[in-house]
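Take a look at this single chain, the form predicted on its own, given in structure tokens.
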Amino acid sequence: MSKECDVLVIGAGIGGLTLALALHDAGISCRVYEAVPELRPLGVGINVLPHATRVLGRLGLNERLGEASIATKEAAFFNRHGQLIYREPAGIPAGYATPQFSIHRGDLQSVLLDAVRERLGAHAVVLDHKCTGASSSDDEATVHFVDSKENTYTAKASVAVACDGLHSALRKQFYPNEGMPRYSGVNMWRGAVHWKPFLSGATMVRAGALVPGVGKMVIYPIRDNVDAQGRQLVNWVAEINAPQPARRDWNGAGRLEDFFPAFADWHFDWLDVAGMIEATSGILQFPMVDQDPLPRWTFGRLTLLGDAAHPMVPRGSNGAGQAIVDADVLSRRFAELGVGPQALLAYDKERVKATGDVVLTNRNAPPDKILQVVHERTNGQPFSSLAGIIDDAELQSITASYKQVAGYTVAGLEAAERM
């Protein structure tokens, strides 16, 4: 069987999307194998940060997001009594040449699945083909695949990417002793509801705090103009210790009853967030997980990416923003190395340090780690003045440390520009 491309596309989620529009927008040839019969939009909000809409706007893909999309214009922090802690502009307000985007997962999905079958034609996603394991030898990798009926499929290409998620089948194969997602202790319960707009109508917030007892809110709008009322879509995400993990699925349904109580007093002047989340249909739950950052992801002719090569706590709005990156990084590592080994060592040399990075400080400094410290100093009593509590300077260092490890400073996306 001779070789069907350069570079074959485990997964057809964000980061194998985006993987594909760079190699094609370099002029490599790949092809995306996805397992389920049919894409469907799944999933509720994400928030896609300025690091990945730069990558997403060299590759003509920012005008179609930002109709699919909300432009956030800044983050709020409050705590459980709706006070305001801290606020700051987001995306373009805040000096950025792009714009922070809050969108459902599946628009993000469809405007990049449509932009693939545009450009590389019809036949570029091959779907009902899931990884079971793959080989490498000194000229090409080879990627086995069985379909829903279990039938038996093998694909080569000069490279093989597993963009195949938080149950990579390459992962297992590199790691197959890795154990266990390491649990934070906290699960999250997320919907997604039509609502009235709140605050600037593009305001993505953080309230509350992760002690027992309390629980956080994360909360953004994510469509605009939904209905005739000029209601929007917004997503919602309550977080809350618990002893036990939920079941590893994005798509699992969660109950209003294990996690309302600890919000059903949060009636604001500016959101009603208890009427918004008994409102909404279709909860899902899933645990606050993530696995220790590996050594390495590339063996021989493969590779991983995005949540396959680094699943991070979803505390910092991070995890499709690296993947994007990811893709950016190796489709530029081949344009200059050529599609083979060197390309992707130099890739792994240059993502497994940053996004290790990344996975430790969603866990122990995220932006919301604001909410923290005032609880913790407050007593979780409201507060009359933030004076003695904690200065605009502090504030401002706990986001801006985030920012600097997740490496989408205005600085610092400015200088990769001029590079």
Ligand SMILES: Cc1cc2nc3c(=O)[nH]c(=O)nc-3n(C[C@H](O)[C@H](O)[C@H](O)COP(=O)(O)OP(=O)(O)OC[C@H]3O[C@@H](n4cnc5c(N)ncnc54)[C@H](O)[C@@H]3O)c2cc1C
Given for the second form:
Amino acid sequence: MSKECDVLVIGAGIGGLTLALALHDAGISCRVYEAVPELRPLGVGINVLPHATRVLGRLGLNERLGEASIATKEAAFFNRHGQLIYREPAGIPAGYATPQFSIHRGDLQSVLLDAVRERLGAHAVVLDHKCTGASSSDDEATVHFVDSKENTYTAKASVAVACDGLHSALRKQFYPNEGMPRYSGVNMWRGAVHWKPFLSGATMVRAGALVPGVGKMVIYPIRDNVDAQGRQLVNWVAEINAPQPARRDWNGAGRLEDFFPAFADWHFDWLDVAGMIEATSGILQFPMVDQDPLPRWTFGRLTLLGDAAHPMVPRGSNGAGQAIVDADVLSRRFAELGVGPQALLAYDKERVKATGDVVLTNRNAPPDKILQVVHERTNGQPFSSLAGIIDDAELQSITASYKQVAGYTVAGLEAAERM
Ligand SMILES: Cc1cc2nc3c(=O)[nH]c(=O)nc-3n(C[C@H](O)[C@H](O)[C@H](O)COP(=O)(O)OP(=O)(O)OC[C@H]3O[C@@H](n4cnc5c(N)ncnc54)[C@H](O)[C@@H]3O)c2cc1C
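Same protein, different form: I have the form predicted on its own, so give me the form predicted together with the named molecule.
In what comes next, the whole complex appears, and the chain from above leads the way.
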């Protein structure tokens, strides 16, 4: 059997599809193999920050993404009583060259998939091929698949990149004793509902606190003008400390009674949070999980990318963004060094430590640390003023240090653009 392309991409999620587009842009041939027989617009909201929209913009996708999403204008932090703690501009209003998109994961995946099919051809994405393992020899990578009827297939390429998400088959092959994803002690209930615009109409809200007996909400609009009343599709995530993790199924259904009591009195003058939750149908549930950073992703002609390489708790809106940045870096290293182990090792060198730091910072010092700090200093009570509780310098330093670690300061991205 001969090689069918330069790069075999495993998984047609956010990272795999972006990689296919970036490779095509660099003149490198690839084919994407995806486990599910049909790609449906699954999930709810996701944020794509400027380090990732910079990559997607270069791939010519930001116009389409802009039509399918909300360009986020600001991030705002509130306590569980609805009192504003801190707000800062986001995306273009914050001085970035490219926007921050709040978007339905299904819309993001559809924009990427359509572009892959338009540019690489209708057969560039092969569905119903679940990767079961892979091997590497001196000159090729061999990947094994099974379909939903239990037929098996083999494909060969110069290298194979596992973009197969949280339950990656190749990660398990490389690290068989790693164990299950690590539960953070927090479960998440997620939903999206047609609702009136609130605050700026493009605000990403974090409210409450992740402490026992209280809960945290993340709320932001992801589509504009979804009906004749000018409502938006508003995405929300309710997070609560819980001893047992929910089932790790992205499409797992959640029950209102399991989390609503923590938010039942959240009727703020700027948003009726409780009313919004009650109006939502099709609530999903997922545990907040990650994995310890790995020492390496590359083994011969095989490597990992995105959640397969560095699953992280979604407290910094960086899961999709880091997968997109991985795809950009890997395609550049291939273009510079050729499609082979040398480029894979250069990619490892640039991304393993950088993303490991993001995983650990999402655990220990994500942007919503602001909420914990204020909750502790006020004992969870309303405040009449923030004076003596926290000042602007401390607030700014929390979000600024997160941006530094995650690689999306305005200055850092401008410098990267000049290189
Ligand atoms: C169905 C689904 C819904 C999600 N919903 C949300 C959400 O609402 N909010 C959020 O923040 N994040 C969500 N995520 C996760 C988010 O997409 C990722 O954290 C992030 O975008 C990183 O992308 P990724 O490409 O590494 O992984 P993913 O986007 O998870 O993509 C992985 C892809 O690999 C495929 N795959 C898995 N195993 C195999 C295999 N053995 N062989 C071949 N293909 C395989 C999967 O079907 C999927 O298409 C969801 C992921 C999935 C799969």
